[in-house]
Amino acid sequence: MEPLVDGHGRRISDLRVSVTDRCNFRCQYCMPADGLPWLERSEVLSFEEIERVVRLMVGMGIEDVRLTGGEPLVRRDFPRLVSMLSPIEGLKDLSLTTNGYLLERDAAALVGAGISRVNVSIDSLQRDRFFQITRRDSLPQVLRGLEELAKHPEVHPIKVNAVAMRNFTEEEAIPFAEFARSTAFQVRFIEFMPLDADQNWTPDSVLTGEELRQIINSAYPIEELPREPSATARVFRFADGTGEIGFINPVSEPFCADCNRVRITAEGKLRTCLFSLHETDLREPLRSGASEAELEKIIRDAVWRKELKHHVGEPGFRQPPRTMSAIGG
């Protein structure tokens, strides 16, 4: 098939698929303390529906698929979905974003099913501060899961993602730098984005990647590595060669110009930008007997309308009604 391209000439090769909107954490930058109304099970795409869409889109040029949530590991029998997707011809990379809570249980099954890369979200290495952000006292279990995953060298790299929030993450910068220097994990800081359910985000709440870089560089000098095309992170290595650290700066340094990503939500909505205000329904045609050609046209038409940029921080920006947990990271 012809490559999947948008109206701005960008070739789309990266697909994020949310497998559930449910999560066992209640992170402040994502969910309210009491959680959110969950989708009914019948509303969520089945594994077979996900496999059909992914196979079709790989045929259209998608090379990298990342499975997200909510928290994907709370989806029953999740490794089976991984085993359905990993053999798809043309799929070069199948990865996972998780909060790590169930990794100790599932790491071996995920690796055996074909996961090749994993990102684990950890916002603090201090137990009380981890609880403050996630509203769950689960840091020891998450770190055990990380260690369990690290027993499988075929999963590489393993990245640890921390959302950077002003008046919180400043104290985490040096401990995370030392964690990156003493382990094989690449730590990455992600700027706080306006996708929180409580809508407490303001421009002033964003601790920029540049501010964090300066904090870390003052203690442990770092030097930037060349940016790969369409990469979300600016990656640095420590000058003495001991480890890497990355900064994902969608607010202060948008990387929209060569964005190659689209997303499918748990209930089958195609989103062409994390901050999209409009979506394209794939579930209804999937369940009403649409042919592969009909599905392909729906997807191509939606991707052609992909936004040029996200407009965060600009006058008139509107926060999407969905939170991060309902979009998929």
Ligand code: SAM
The other form holds:
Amino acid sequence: MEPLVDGHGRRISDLRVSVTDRCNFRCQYCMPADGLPWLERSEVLSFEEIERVVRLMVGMGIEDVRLTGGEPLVRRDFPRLVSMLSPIEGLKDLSLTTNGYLLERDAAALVGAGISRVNVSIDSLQRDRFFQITRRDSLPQVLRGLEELAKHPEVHPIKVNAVAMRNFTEEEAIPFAEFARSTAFQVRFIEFMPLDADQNWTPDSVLTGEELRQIINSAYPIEELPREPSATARVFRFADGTGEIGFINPVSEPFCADCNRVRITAEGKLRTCLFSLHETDLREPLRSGASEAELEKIIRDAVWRKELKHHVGEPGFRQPPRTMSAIGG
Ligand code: SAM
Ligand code: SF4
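Moving on from the form predicted alone, please list the structure of the form predicted together with S-adenosylmethionine (SAM).
Zooming out: every chain and molecule, the one shown earlier first.
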């Protein structure tokens, strides 16, 4: 089959699939305190529908699939979906992004089902500050989940991702650097993006990767490693050889020119950019008997129209109506 390309010549090989819009946390930068009106069960793609789309898109050149949400582990029987997707021929990497709350329960089942890499989102290593961000007093539970997962060497690497927010993450930089140096977990900071339900984002609320790099470098000198093609993170190693740390800087250093990613929301909308104002419905064709060739054409046409770049921070930027939790970050 022809590779999947957009109208700007970028080859698309990375797909993020949101399996639910629901979540058991209420992170300040993502959801409102009271949650959001959830999708009805019938509105959400079934595992069989997800499998069909993923299989088709792997045939079109998708190599990496990341399962996300909402919180993927709150979806009932989620490891079964992993076991349906992991054998798909041509799929090189099947990964998961989770808040970790249910990992203690699910780690073994996920590994058995064939997950290859896991990112766990943790914004603070201090219990009270973790509570302040997530509105849940769950840091010990999440750390237990992380430890449970680490018992399975098949899952590698395990990354810990922290959102970088001004007046919050400055204090987290050194503890996370020390965590990265003293454990096998790979730590990544990701700049806060305007996808929060409360619409509190301002350009100034982003703590840039460069600012964090300087804080860390002053305590533990770091040196940049060569960047892999299409990698979103700039990765540094500690100069004394103990561990590494990364920065994902979508706001201060956009990597749109190298973007190889598209997303499918829990209700089956194909989104070609995190900040898309337009999306393409796959659920209706899936449920009304579209053939593989028809679905393929819908996907190729939508991907062809993928946005050149995001316009975050530029005059006239419009925040998409969906929050990160409803897109699938
Ligand atoms: N619930 C899972 C979790 O938190 O890992 C998966 C979904 S969550 C939407 C995916 C990632 O998006 C998390 O790492 C989260 O920290 C990040 N995220 C959410 N809102 C964000 C925002 N406004 N800016 C940057 N990252 C954000
Ligand atoms: Fe839930 Fe993840 Fe959003 Fe936090 S970032 S509210 S854990 S979906």
